[in-house]
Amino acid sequence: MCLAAFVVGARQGWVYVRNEYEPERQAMQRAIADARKRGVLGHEFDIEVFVSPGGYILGEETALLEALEDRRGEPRNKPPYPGQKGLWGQPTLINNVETLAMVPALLKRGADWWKAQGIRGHSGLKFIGVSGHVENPGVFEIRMGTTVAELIEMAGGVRDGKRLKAFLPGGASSNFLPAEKAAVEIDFKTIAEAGSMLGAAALVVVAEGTDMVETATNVVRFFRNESCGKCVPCRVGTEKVVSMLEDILARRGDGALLDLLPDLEQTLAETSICGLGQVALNPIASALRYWGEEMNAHLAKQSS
């Protein structure tokens, strides 16, 4: 933050923290103590650390500056962007931690090293969470280029000794992909052709036997209830998606959805402020994409 501090000119730094990540927030603090001790912070520039309630909207970085400025955590309407008019209408320079975290090492050790990191043509390195249905959850820094399953057996494979059946590579925003594609070497560019993206880095892994209709509906529904609101595709648009859902699975459905979601996805992806509205409605459109068969059997028991 140092370094990007001074190719920009800041005079002061935050990082964002959760508030449900209280060791990694005193972590930070005593290392910004620290360098306060050692003058590094402190004279041109300084660190403070912003604690939240949080919320996945604030992912977006305008919902963050919103929060950052004591209001409601909501994204603001581009251009301008952050860059040009940011926090208290300055310029501002946002990016993820562990972006910045990797400048000292590139400076350190040049371009070809940073390259070098990564396997089967790709460069560097990344850091991925992995959760759902594997042995060993938690964040593996990997080499670019190492494969979805080559990180599930990391993680101690598919629990219970269960076979793949599928998985979110770039967590709740991303699209789901069948086990067939587990190959797929974790790269921005190749999981985009694979169907997918990278995105958040958080790859969710499901395991056979799983309704794939269910899990989609719970993702969806979580997208609905981290809506802040503020545009209606994604309010109204979430919120009748998850109602239709639910009512399939309640077996009161009528099957409407299917000729429903194609408009109502297209129309979330084009019109949503943020990418939250744009993308809310992947996981359903992905699992109907793959296991088309399973919504089927849902609606053969609805009700008469």
Given for the second form:
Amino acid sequence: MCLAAFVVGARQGWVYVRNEYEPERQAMQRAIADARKRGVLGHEFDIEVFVSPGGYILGEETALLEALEDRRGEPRNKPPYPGQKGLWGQPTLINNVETLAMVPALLKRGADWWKAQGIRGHSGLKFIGVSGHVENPGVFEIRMGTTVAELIEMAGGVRDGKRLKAFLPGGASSNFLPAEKAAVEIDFKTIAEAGSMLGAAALVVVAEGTDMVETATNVVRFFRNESCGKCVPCRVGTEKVVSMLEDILARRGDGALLDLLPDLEQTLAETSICGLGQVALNPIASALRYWGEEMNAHLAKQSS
Amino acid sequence: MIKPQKSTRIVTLTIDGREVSVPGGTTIWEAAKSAGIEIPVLCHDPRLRPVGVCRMCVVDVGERVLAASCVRQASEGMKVRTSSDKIHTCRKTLTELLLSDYPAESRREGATGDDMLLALARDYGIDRSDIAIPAGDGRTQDMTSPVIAVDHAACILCDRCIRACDEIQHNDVIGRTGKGYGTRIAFDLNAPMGNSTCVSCGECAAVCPTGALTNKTLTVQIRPREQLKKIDSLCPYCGVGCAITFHIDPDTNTVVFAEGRHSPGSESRLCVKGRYGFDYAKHPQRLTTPLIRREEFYPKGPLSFAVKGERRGKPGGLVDYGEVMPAFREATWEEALDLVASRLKGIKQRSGPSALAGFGSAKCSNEEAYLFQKLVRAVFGTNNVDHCTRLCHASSVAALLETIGSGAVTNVFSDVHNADVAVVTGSNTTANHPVAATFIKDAAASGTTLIVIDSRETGIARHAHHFLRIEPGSDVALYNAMMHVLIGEDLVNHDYIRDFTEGFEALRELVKKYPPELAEGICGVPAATIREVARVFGRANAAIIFWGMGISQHTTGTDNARCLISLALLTGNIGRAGTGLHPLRGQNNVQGASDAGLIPMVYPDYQKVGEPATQKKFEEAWGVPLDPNPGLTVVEIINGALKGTIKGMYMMGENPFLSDPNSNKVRKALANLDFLCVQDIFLTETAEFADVVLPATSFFEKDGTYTNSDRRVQVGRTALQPPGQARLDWQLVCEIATRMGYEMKYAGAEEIFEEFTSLAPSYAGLDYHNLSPTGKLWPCPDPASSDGKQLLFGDGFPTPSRRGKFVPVEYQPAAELPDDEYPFVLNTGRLLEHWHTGTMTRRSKALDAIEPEAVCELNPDDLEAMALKSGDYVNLSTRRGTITLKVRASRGVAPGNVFVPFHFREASANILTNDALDPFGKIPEYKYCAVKVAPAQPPA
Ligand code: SF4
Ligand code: SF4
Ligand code: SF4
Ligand code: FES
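I have the form predicted alone already, so could you send the form predicted together with the partner chain?
Next comes the full complex, and the chain you just saw is listed first.
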């Protein structure tokens, strides 16, 4: 972070920590105190820890800036991007802690070393959070190019010895991919080519026997709950889709959703202010793409 | 409002295949509009900072996703498509999403009929019954505000109301609460609107695109504008002079609703009075027939309990006509006018012209004021003509005339945004000049350092960077100390002092005696703060000074104003952008009524009585010899009535019983008059003493020009027909003049204005044509191409030496100081919702609903010490009288002080006030006298 500040000429930095991450905050604070004592911080550059008031949306960089400025955590319209007009209207560099943490090693050991960390022609290392139906969920540092199947094995395999049904390679907002695609090599480009995205680098594993409509509903519900409510498509669109899905699951729905979904998906993707709304319907749309028959089975059970 | 900065850089982009060049910083939406391409919007309004939340305005700029054109800036070479299948689908889907939760009946569609969401639905051919998206749970309504209906179900969270409240009016009431789909607009911390800090300015309802915030119907049911008659006119209340469009129902002859209209002075903003206080004109108590006092009701005296000074029955605003009307009988116009003319003429013949006097009013138009003073001067034959300006800014004007040779403001209030520092002193601006206050608050939010000086912590103080709470009546000490610091620390403008002023030495010597430590002991402001604020003021490149009655309504009012003028002269803060002296004028036509000559010592345009050349000019114009002696002022005339030297009076629209100090004395004086003619729209407290009452027209029923605090001359237009036999004020003046033997005849207000401007050089060149639609600032040498002169005196002053004069003054305490018997200090003033003696506002449904009864304010600590709480009754007594009214706890009032608004006839503040006068301005000391507070029983 000091290096980043040096490069852009910043005098003040902030580390933004969610309020749930108390031990991490303490560790960070100790490290800052130590750096100040050793004269690294506090002269040309200093760092402050900002404990997030909470909310998934505050991970969106401009919503994060709004929260730092003591306002409602709602994303800004972009452009201007933070690099042009960020905190208090000043140009602001925003990076993930992971990115910043990689920089010293890269500088010290060189680009060749970094490239050599990848396999199958990919370069570098990546932290991936693995969750869902695996034996040992957690954060894994992998070589870029590792396949999803390999990563699932690293996490102890699919839970209860079941077979893999589906996975989200890049967290809730990425498209579901079916088990057949588990051989995909993990890197931004390859996963995109497979029809999803590496996104937040959080692999969610779904075992066989899971109802994909229910699973996808759950993910859309998550976005509905985390929508900040600033823009119409996301605020209203996520709620309406969730309510229609819940109706279907409760056997009191109808097929209207299937007709409406393409327009809704397009509208949310094209007109939402931030990434949350833009991708909020990806899970249900991709689930229907691969497991449409599960939806049909639900629809057949409607009471109306 | 934060305005996006436009640069001089030009960018060229292509919109729908057309090349468009716009200044850098222009949004795509604006660029498209300039090229005649309309892009639909919901959340955007050109008056507001764009926020881009509804997404209706999306366009294709060839990026990954569509862009919201209302916030996206145009850039060089950008290729924009404003329509495509994709865009259409998105806009239509957004509309359907919003409609799915929309109430079946939109309150806006059912009233003004301009619901923007339903209009979009029509554009997209959406049939609401076809929408397959399920409806959400119904949301609540909030009907607690007397003027605005809130229907959360119709709220699309476009944020317009929030921005209007925060950034146009700076009232900061509305925000969003909740998250995601549960988000709602909220007032304060989610209070019902009627219980919130909302000041009912109505700006939010004016900008809301849906049925969520709508105006409640106050007269006849609100209907679409096209079904009503539109009259571009003005607000009848304060000196801000906001431009208004009244929407009239011709069938019922009623104002249905009012809207802000664009004008440089008000930028479409209004306050609660202007937006909702129009219905008084239709009140059933309007006078419709001439009235003559019945024989049995002589000798004259007060008729109603309140005016008699008795405390009976329930407190309430309006006079009971049952109490007063039996004293009068209806008469024909012939009989009434003949009687007025013959009685006035009789007094003139018996006792001489100086036994007559007239009170005009700052509520009347320039034309009426001009004609009225002409009547008194040319027909009565005396200069005993004055009006309520005497009671508000006479001292300011006296000081201004003495020092810089002109009583008018040197700059307009909206220029505050060019000031580095603004001083607001003795002005409860947010209540008394609410729309002017919006400009000051706006400046304070965007870089101007605001210094507020007052004995009360009023609404504007909340926006101040420095708030100085001074002891009442100690102004001179504070300002002398500030000048002490400015001179001592060499923060004065030597070039300016050398080139444009005189008398600096004397000032320097005098203020030497006022080190901040000494002033601290008098005014209560810590010496360090005085120094700091003096430095802030002294270092400003441009500083502007606003003041109100807190400066002028003292026996030292002229001295107070002299100090403020010296401050500005010392630092060279006159005549440039962002600088100036601005005494905020109270009534809608204070400036104009004074300009037109309703002042005993000057003819129209401040031409002095007693100067032979001037006298000759007016004698020639009016064709009669004129009295060379200046006349008496308001309080002097009342004293004359008491003594019997003034015997006959004609009052046009004034209500001195409630507005003049020491009402008990006024009561005797009015009863003592041989003859009193009152011309008004209601039977006022003063009219109870009248021999003849003439039913006149309200603001809404006549044409006329009015000059606001900025010197902006604007035209008010006839919106309603007068009730019954009520007649135009100027016609009544003509009738009386003619019947007294001086023929007066005009075709209309326009012709009177012509005569007035021909005699008033400051108004030269102005006429009804070039004053439309938004008026002109006088002087306006070139009305065809200019808005008039905004800045005055950049190159010297209209004084014989062309210099501004320093008039050093010593601090003097107020006339009546607190003592053991009367330990509190009484301060009087106004409330946001009411106007002066309440004649209009208490007959206005909405305004009366917000503040229905007399109240006074005390500091909660004082209340606690007396075991009183808000809502209890107290007796307030001074050496002149006692009133009983409810008390309200207010931290804004300092311990040891009592604040009483003077609007309430049932507990008239002026029973208490002291009629001691400022020796120069002859203004009474409304802002200071000694009072005692005692618990009282609620009225039976
Ligand atoms: S109340 Fe009206 S203006 Fe305010 S957010 Fe809702 S729709 Fe917009
Ligand atoms: S009426 Fe005025 S003060 Fe009240 S909420 Fe609306 S904008 Fe704000
Ligand atoms: S600020 Fe004054 S002129 Fe404007 S609407 Fe209010 S009362 Fe009327
Ligand atoms: S009008 Fe542009 S987003 Fe609402």
